[in-house]
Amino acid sequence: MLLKKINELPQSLLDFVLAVGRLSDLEKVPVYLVGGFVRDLMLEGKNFDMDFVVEGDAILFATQLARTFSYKILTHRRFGTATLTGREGFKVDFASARRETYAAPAALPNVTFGNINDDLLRRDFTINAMAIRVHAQGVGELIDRAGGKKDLSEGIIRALHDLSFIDDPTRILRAVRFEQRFGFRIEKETHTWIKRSVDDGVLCRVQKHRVRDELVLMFKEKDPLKCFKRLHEICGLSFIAPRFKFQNQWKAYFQAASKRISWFAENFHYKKSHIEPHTMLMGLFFYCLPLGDLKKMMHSFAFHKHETSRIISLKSEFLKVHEELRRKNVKASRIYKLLEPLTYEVILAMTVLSKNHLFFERVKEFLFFYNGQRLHVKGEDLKAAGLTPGPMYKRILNELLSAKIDGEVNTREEELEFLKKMTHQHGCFKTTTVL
């Protein structure tokens, strides 16, 4: 059964798996598909992110298949690990089997090589301690010795041991994630191990990046919103920050939000890939937090970059933006300089937080019609002028610009009339000279 439904994989990814075994044969080296794919494969899922595991040196063996394929390889020889890439996002990674054992609650583990069997009876949950071998011997075969396949088909989520949130508190999350992605249900002994460590604080003790990776892929969900609340049901969510609360409005908002991201794709389809639906949940679930606290937590969390400048602008912008947008009378060029600083991300967040017809209407104008407005002059032809290089440069392209966004100038010849004008005006040339 298993060997029918690879065989049904689209056909770059089954060739790669068959010179996978071909090469597994040949070194004489077991190398099995885990976890994941294994578990979408059998509900009849499309995950086409493979994972192998190998009874040895998986560095070796990945980089066999890279010069075989041409394709790139990053290594990390402290964990034994191997990622694969190759033409159109193609991705595969290769890990040495191994055994792991906690020092303390909530450590970092302790990873020795080991065999399949150690390999998946480390993992999280039944359901994804399940393997495929792939070399000749046994091609097809099922490995699962926690009773992963059972679950599977009862829509159950097990922990393999009653330690397993202690060594590891982010499967709490994880387990709540995989519950709501797929409609099953935590089983009830995992249940009561995942109380007993939220009533031990292990959330509080693990490292905080850790939690954040756990809390960007809830994010990413099909519906986060489901998975944040039954998070807020087991464990509550001041882990995140303190007195951090369920907040009824966050249904409203992410309906909203979907409902603006569809619109955007339908409108800017060209721009749809700039823009990260999760970071605009993100800026929405965290904007009931004061300013303060949420540059805290975001701290604390080390959350990446861009997406600590968009949740903290919208926050801090929103209001001041939303204020005057609001108005009746505002100049065209006075909403670029408003919104054109910001992502797309943040402008769509704001205007599922505005109730205001209007401000959504300057939004659409500012998208539909000043966004990426450009001058037809440049810093030359103010060189050319003989105006002095230097800040004053910025000052009046930015002038010329909301005269062109106003109306004022359309084409080159008239832009060039009004520089004369503002030359004139700043009276900042070198020698005089006459456009």
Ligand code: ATP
The other form holds:
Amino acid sequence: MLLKKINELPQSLLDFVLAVGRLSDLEKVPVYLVGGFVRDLMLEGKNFDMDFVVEGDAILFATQLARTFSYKILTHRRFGTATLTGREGFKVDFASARRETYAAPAALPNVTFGNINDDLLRRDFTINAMAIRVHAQGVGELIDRAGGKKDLSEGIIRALHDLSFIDDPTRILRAVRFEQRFGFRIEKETHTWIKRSVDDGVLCRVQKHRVRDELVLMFKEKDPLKCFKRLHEICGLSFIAPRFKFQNQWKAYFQAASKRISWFAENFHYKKSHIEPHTMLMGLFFYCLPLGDLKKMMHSFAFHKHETSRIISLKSEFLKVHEELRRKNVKASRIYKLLEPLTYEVILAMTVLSKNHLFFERVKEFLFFYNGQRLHVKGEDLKAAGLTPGPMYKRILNELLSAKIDGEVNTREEELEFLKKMTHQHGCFKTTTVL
Ligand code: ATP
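What about the form predicted in complex with ligand ATP, after the form predicted on its own?
Time for the whole complex; same chain goes first.
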């Protein structure tokens, strides 16, 4: 059955698995496919992120493969792991089988080399604790010490032992994420272990950037709101920020956001890679926090710079931009000036927060007509005109751009004519050259 499923992989991945198997047999180093890849293979889901565990030196093994296949390799000596990137763009991780022990709750584990059984026992849930041995001819039997196959067929998220969430509280978020993604349910005893660890306050003791990574993964799920609803039920949301609660308006926000993202992708096909949907959702999700609390929270979780700046600019700019753009008779250059500094995520999130039809019309006008407008003339034209280089350049060119967006100038000749007037007005020539 597994062999059949492996054989259904895209040819390049299958070739790769077989090459791993050949090298494993040749070197007599047991190698296994593990974790989410095995889970998704059994669920018939699409997951081409392969994780291999090597009972031996994973870096050495991966380096030999990379040479044979001319793949790029990135190694992390400290963790004994290597990532290969194939020409087809897929990524494959190799790690040495390891055993983990936790010296203190929510602390990082002590890691030593181990065998595949040790490696599976350190994992989060039974459904993620299965492995398949890889051979030259294909794959071997499923290794399933914890009963993952049964839980997978019954739709159960089950932790491996009672201290699992004390050892690593981020597993609470992972349990919720997998439960909601697959429409499973958290097993009763596991649920009790989660509750107990939450009551112990583990979520406040764990390193915040690890919680952040799990939160971000939730926003990348197909239906993030389901995850947050369940998270709220299980442990509340105050571990994110004090007094932070589930907001009823999130449902409408997320639905509208998804429509806006599709609309943007349809109309601006070439720009759709410029937007990060999860950042837009995060902006809307955290919008209810006062600006000071929001900044504090983003800082304490050390969210990435680009996420932080977008989320904060939505909060700090929305009311001002909205107030101005929902009025009648706004000049095109003013629309440009207010929206051009913002990213697409922030602009689209603003249209979700706004209930005003005119505001969205303004945003459309900006996106279709003004965004990315460029002048024909450049700084050199000002220089050629004898204008002394300096801050004045920017001011003049900005004024010219506004005039262009407002339709007052169109051609290069008209731009040059405009410059002539402006430079005379500012009276700041270096020489007597006249345009
Ligand atoms: P996804 O489909 O979301 O990528 P995944 O199961 O592949 O799911 P990863 O975060 O890539 O998730 O982790 C790979 C594997 O590593 C998991 O399947 C699990 O076996 C193990 N793992 C990851 N995080 C933890 C953790 N916090 N505690 C224990 N095991 C973990």
